[in-house]
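First, one chain by itself: the form predicted alone, in structure tokens.
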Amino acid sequence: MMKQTLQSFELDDELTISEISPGFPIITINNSHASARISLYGGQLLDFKPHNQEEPLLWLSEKGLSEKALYSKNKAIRGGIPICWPWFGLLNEDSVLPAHGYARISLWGVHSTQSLSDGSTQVVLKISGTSTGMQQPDLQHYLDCNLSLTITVSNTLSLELQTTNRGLSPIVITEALHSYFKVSDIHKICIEGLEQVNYLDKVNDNMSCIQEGAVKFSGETDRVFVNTQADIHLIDYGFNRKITLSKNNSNSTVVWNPWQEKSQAMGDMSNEAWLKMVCIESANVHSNKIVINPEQSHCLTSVIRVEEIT
């Protein structure tokens, strides 16, 4: 009956919907622009390349979705772009909660799918928060939420997360679209659209500094940039591409790699994973909380578009 339903949204010759396996149902779409996979559990676009780049634009962990993965209850896919939501991190130091929230856990619903004038595809997810899972008594706030995640693919990409408080009371989250991006080789990118950016160190001890250039990398990076709207450039002289990550209703930005030692620690990267990706979240995190009144929506909006390096 599931399948039956699900495959109502599909668009002829433009979205399939599939199952990789039981419970685990993923949309496929191939436009005349990009093609692209999302994964309902999770909510979480796994991948996206426009049909003029040789390599995709995200990366996606060969142990965190493959044809032979199975459906695994309380864990997140590693790659593409999970949604932190509604915390990023751990709710507090104490907590056992699921860190980043539970999104990123829960299976959404279709809401809507559509072939635009443009050639663009567009998929409406939805999700409410009595659907999550948090029933803990400390997160009843959260229960009248509802979530909608809005993804067109064109030979760009836009993500728009909407939250709106159902409740009486207000709420307070934090957020983050949280784009794993593939590059060629750690070493040969750099970060622009962050100088002079006041951001917490979290490699050493949440440590206030300031972005001197451009963000390089050299060992493990945790960053969490604060007080930022600004448009980011992921420059990758071994791909030669310029990736540009534009956002709106975002006052953060998180830029992460683990590199050797805390990759090879984790089960669901391979050895040399660090190699081959980046983090850069669109966010609202640490003091860019974001405080949502009663019927009251937030909508945090992410675009990605590529081009060469001229």
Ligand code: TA6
Second form
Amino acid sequence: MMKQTLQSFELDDELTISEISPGFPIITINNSHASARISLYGGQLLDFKPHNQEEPLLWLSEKGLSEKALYSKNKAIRGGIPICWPWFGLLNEDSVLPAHGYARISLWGVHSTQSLSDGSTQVVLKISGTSTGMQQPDLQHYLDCNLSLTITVSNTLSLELQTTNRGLSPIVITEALHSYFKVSDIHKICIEGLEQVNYLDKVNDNMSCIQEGAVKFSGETDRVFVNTQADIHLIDYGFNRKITLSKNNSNSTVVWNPWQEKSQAMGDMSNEAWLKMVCIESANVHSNKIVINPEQSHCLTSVIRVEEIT
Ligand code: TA6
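Now that the form predicted alone has been shown, please provide the structure of the form predicted together with the named molecule.
Complete assembly follows, chain above in first position.
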């Protein structure tokens, strides 16, 4: 069968495909509701901005564009929505395998692009276990997986990450849509929807804690909330907006800000970046890991919308 060229997926001015640097194709969407960019490297949404918003919803590191640190093979792009799959964090404590798995450091293929009747644009990206860099014998079971990401860009943003097990044995995965949100100032935000939820505190030896009130930030924060399906609200008093993150088939939510010292030690974040971002991730991690039986699928979904604070 003839391989389709990337250009054949373009939709006039609504969706175009170009290379941001050699080997890094980017889909650019501009429809009547919003604009967005998606990198095929990582299957990663980079930007999303409804036309009625002054500020983008997602944070993307500007550092590296000139230094080539942001777009380099075997390294995840810092910002937007990286896909953590088939594991979140380290595979196990002393693992030397890539943190957050292989999906975010693999080149995805375009399966389809479509202009929907309500003016939104839908893109389906795919990758198979064998086309990621996974080769290690103990990862064989993941090679039989197919992964599909459906992104729908409207005045809301929807992401559906579907894992299908084509192998003969059940597989276990952990996963996250590692969304980096742009904020006015980390001191001027709070996160609602996690009150009284149990979390593992990664900055405190994974201590088990209970969230009292809204999440507010005054230092490094890395919390894995378990057994929660609730909608999350990111209230930003500086931008006067509320971002709501709704999820499906997700039992964990991760909240992360590296704070000053860690952010400055990271080569792909500028010194002040920690003030302008927060990660809120729809996930299935730790005790919420997912088992997928042969010929079965599992679909993690996240929908993001924004409104003014009234
Ligand atoms: O989701 C939070 C987290 O797991 C943190 O522990 C932090 O290290 C972050 O992800 C970023 O990980 P990365 O591998 O992209 O540097």
